[in-house]
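Take a look at this one chain, the form predicted on its own, written out in structure tokens.
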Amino acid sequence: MGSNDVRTREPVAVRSDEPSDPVPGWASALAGVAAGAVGLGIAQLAAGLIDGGAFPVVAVGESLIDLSPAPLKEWAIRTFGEDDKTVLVGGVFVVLALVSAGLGVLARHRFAHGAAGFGLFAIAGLLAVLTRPDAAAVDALPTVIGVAASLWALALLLRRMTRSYVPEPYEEPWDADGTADGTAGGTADDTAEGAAADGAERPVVMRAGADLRAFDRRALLTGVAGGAVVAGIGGFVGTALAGRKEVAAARADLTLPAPAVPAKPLPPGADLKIKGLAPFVTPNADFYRVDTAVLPPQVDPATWTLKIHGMVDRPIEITFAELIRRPLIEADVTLTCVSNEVGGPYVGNARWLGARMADILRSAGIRSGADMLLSTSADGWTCGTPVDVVMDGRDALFAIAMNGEALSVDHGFPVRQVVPGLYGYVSATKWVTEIKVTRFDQDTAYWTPRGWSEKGPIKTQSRIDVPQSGASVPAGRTTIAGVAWAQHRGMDAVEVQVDDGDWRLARLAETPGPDTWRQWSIEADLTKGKHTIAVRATDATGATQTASLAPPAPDGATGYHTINVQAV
């Protein structure tokens, strides 16, 4: 044909070089791993709410242990020692990750195949969970919920990683005779040149076979990151909940041993039983709690150990079972927090049961020159206690119980320190797991760099409980009462002053020893009107507390506790 002939626009053979599946295999595998992680995190959360043993990974691990032949178990113990269970559970996680990756690849081609794979894992998990001796039907829920979460996450990720797109217009190159060349790889420039050569319009066609979907790497990675966050939060919270339940069960099952040295009965008159006056023995539920733990550590006594090392002849490590087999003693001891303001509530008295710290430290052999015990709690908090105080014969204890009950988690279960005569920040380590025998010039405890003194001997203090500050009281004879303390020195006298009158001696209650607070009371005649009442104490060394007001930092508050009342 001539160059001026008009050619009919006819559809030409279409290209089929676009892939029908735009998603690479590694992306599907990554989606499968992320989905599996989401399922495990959600399952752990559900198990924590229901029963820690219902977590399918743990149940499968326990089943593998039960089914393993004896030689394999012995090899694992020889090879991994105490870490054999950790290695086993880690292996289960690795296998789950690999299989989840494979299921993700299967689901890319046909989602039902991937779903069936996760279903098989659900069956294995259910068998492991429900064949436990103490299993209940509700224990199946974590596995079912976890698999459902995995399938939901996998479907979501597979959708996220592809996006719709509109293919670029494509013009086939034409031969000089006006027929389609059909040669692959023609460019837009080639097409433009062909059109310019003869002035004819060329039909614009689309590549055939394009499924109008494209791989979206960014959407996949953000989705995987979101799944990792969900899995991490679910696993963390579920583990914490499961640990809390396990520790609560261990505490409930603990039978306290009888003390080798029981405390003497409280002397008659130790508690004046005046309404509004703090009782001599502080109920456990009312005992103050001051520590740095946002969530109290959940420490299982079955795995708890106390390590003593540093400047010792024989480093030792004691289990809870070994600790409670030691001769235990009971002691009435009042604890005080250094942050207690004058007249404040951070003081309480209890009967403690525990092993003498001095006896255990002697078994390790403290070397000459050591003057500090750097104790560490399960949450990493540290405390520096003077060695001489612990070793001077007072009832310094590794305590396991207070007021006849195992320590609550809030108060240090399974083991805490109790040292009479020192503020808690340098003595009363809860959840204690380690003692480093060292020196104050070589190590530093938690509060010292924060401005508190290295050593915190308790200062003589007194408090008015009755009447309360700002109260209205009947004019005439009025009972004034409170508590006073000077641990390990003892209390010798308490005096009360009304307005600018003379200091008058109050009546002191009985006390079992120098390590507890002491109740006091006095009667005063109050005329109608406003009155100011103050109290001061004198310890058994003859030292009277100072009137000079000072804040708690750096080594304890000072000053007289003073209240104002209205007699009507």
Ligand SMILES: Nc1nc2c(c(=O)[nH]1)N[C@H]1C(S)=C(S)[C@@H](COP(=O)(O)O)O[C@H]1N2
Second form
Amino acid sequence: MGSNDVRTREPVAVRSDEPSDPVPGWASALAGVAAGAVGLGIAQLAAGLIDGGAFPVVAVGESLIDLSPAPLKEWAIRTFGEDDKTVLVGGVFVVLALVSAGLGVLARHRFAHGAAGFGLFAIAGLLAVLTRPDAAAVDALPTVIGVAASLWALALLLRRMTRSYVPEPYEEPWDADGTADGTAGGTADDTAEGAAADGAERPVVMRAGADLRAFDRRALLTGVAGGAVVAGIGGFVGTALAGRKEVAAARADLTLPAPAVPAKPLPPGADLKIKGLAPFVTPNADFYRVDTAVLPPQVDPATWTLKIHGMVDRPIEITFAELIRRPLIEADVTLTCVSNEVGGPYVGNARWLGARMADILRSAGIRSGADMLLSTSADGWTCGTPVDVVMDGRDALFAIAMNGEALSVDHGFPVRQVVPGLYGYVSATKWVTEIKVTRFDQDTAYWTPRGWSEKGPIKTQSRIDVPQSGASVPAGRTTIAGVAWAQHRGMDAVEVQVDDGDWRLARLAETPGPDTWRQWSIEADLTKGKHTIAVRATDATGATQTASLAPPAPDGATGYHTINVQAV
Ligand SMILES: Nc1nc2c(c(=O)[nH]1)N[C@H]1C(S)=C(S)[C@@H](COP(=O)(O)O)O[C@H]1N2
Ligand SMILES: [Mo]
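Please could you give me the other form, the form predicted together with this ligand, since above is the form predicted on its own?
Whole complex next, starting from this chain.
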């Protein structure tokens, strides 16, 4: 019975038990597909959120691979090559979509039947999930949550796509007195009471008004669109979270190879152990972080590769397994950010473990004329490093570990560059995946058009950590201490000046080499009152840092770190 029929002025008897579904088959099918998609999106989200939760589609795909006969597998590999898993999972999705469409139609006729169909599918998913090797009970949760979401979405959509149909007010003879209570959207009960109350004979259509359902195409489509959004967000966020879990697991499973060239033990006097002074080795958790990534890229070492191409004799691509099979070097190197203000915190020192960049680049064969290594990270950030710096024998590394631990995701897991002597923005590419050997006059790295220099050698700098700027200290003898750095040139002297006094040489802590910062300290006698304390460093080439103040852009801040304290 179409909706047009009930608009006729002839009384038409429609009873709810008549098979009069106004909803076209495609609409129910669409609702089914949307409900299925919501279920999958929510299942994926749950799999991402729940520790150990498994996404059923992948489990089904894996089970299908296990169950399929060898010739079929071989055929799939022959036909689809590396994409065979993608094709398989895609196939599972297509089958799910078709079945969901059918279940939508079924559910429209009798919800329980459709629901039972979804339930059967959930059982298939659960079987697949729970029979995977190393399956645990929690693995079942995403499937259960997903199917519940599907049923909820299906019920909602089926309800949504029809609306109560209220016939146009009939004029005479039945509504001559103007009572319109039967037409104002009342329930069947109201209508029946109304009919009883005024005793007037109403057409059957009026009494059955609440049971009249019309297909509401717009409501269905907006509902389906909402479902698609839920499915999309669930799938996207779930996939991202699952990726994080996978990478965290890969990181936890990584056994660091022993270095072929271990770092010499730190000289015992490298750390003066003064309270408030930055420790010689910056703990990983305290290491400054600077990058353009909103969410750090999650790079799985199993699929990570480093491509080296451009001006090379033999472009190469190495895997993580190949990288860590190479002789690994340990080196103590202090990283510094060009954005660090004088006295700022964007500097940290760590013991890095990695393969020599120069060796790997040499195996690709750098062509003459190339002067730039344009490295790219997994998230597309780029960095331009001078070839000669990397090749001059310093400990420029493709690092995999920091202070004896695999790199954290924030600091570039699984592989980052570390080049002593260059600010991070021109050297320290985290999540590095590609190096194009090229020329500075042909390529431009990320920060160059944004107002930063093409090249960024670290400027000699020194910082006062103790006392803190603005602190009150007891009058009399007090310890002043800090760090100073001039990576790869080395640090030769640190001088401190109190008020307008002489520059006095500070005591320098020991250092493992020219690539790290160096702690320093000095005693000073402070009379009661305000004092200004300044520091300056001289690198091993004999150059003293400049007093002239410059901001970080374009190539690093300069000036003496100067603090004010109050002696009381
Ligand atoms: N992929 C990527 N690597 C990057 C950056 C970035 O934005 N993206 N920033 C660089 C900058 S400016 C610095 S100072 C160092 C900081 O390294 P850290 O975060 O490990 O201390 O990383 C460098 N490597
Ligand atoms: Mo930086």
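The structure displayed is predicted, hence computed values, not measured ones. Positions refer to the first chain, counted from 1. Heads up, when I say rigid core I mean the largest set of C-alphas that superpose within 1.5 Å between the two forms.
Undergrad: Inspect the rigid-core superposition and answer whether the C-alpha of Ser28 shifts by 2 angstroms or more between these two forms.
TA: Yes; that C-alpha moves by at least 2 Å between these two forms.
Undergrad: Has the Cα of Leu103 moved 2 Å or more between these two forms, judged after a core fit?
TA: After core superposition, the displacement of the Leu103 C-alpha between these two forms reaches the 2 Å mark, so yes.
Undergrad: Since the chain moves as two rigid parts, how big is the smaller part's turn between these two forms, in degrees?
TA: The answer is a rotation of 9 degrees for the smaller part.
Undergrad: In Å, how large is the C-alpha displacement of Ala228 between these two forms after the rigid core is aligned?
TA: Ala228 C-alpha displacement between these two forms, core-aligned: 2.5 Å.
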